[in-house]
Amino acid sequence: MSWMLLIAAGLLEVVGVIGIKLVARNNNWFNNIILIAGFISSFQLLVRAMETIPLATAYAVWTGIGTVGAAVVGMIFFKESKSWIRIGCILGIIFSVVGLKIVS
């Protein structure tokens, strides 16, 4: 269950980003909504995923959802680039979290 919780944080800490990209393009109250529900869900996620996994796996697989999910939705819906080094990159990102959560 606290690995639901870690990567419901992930996903939530993504929208938060969308919310900043979002409140940097147009500053509204809808956007600056977007931007504080999603980190404070994601937060409140995080701290109770932390009741179970320890601090440096949860805090490493939190970080690592949220980096790949703001490259590939900025790739996907903000025109960004999609070179194939950052695409390695990503893998990268992703192979380490895998990898955090097979020696967890």
Given for the second form:
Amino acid sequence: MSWMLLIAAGLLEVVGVIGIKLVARNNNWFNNIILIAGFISSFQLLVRAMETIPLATAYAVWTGIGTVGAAVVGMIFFKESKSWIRIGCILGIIFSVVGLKIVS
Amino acid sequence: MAEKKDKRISESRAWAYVLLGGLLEIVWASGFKYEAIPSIVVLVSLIVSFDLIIKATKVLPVGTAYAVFAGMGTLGTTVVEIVLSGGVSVLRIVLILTLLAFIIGLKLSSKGGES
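Form predicted alone already given; the form predicted together with the partner chain follows:
To see the whole picture, the full complex is given below, headed by that same chain.
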């Protein structure tokens, strides 16, 4: 359960990051709500997940999922590079997260 | 849009922001787990670290700045956990470092097609 919360926290961080990009483009109330709601819900779930998952693991996984999510969104919607190095890094992050889940 | 733009900070000042922001990131992330850190300290460090990193990335390459930031947060929380809960298994440290290496790789390769 904690791992589901942690993964959801990482994905909601991506919503917050998308909010930052949207606000930079168009600073209206709707985009600000996406930014604030994304981060607040992400932090709340991270705190809940950390009740059982150790600090270093939780932080690394949260940042890792946030990074993967932001990269995937960037590749699809913001025309960021889709090189094989980036795909390899994404797979490597997923692999490491699974490894951390297994040893926990 | 008649928004007023922030005055442009120097690059060395922006790097100082990244380092300070990274340290504050360690503080709030640790505060999420350990109640020894007061909520007000967690809240203030969270807000200030975000503000610093956003200001810094207006001057520095975003991928590089975030890579340093994520690196500091990851290594910092690992050190905090070792100190406060008496150790982390070697296997877990190896996995965390592997994860960090891929995060840095992904961040540094992000410039590609931006804008």
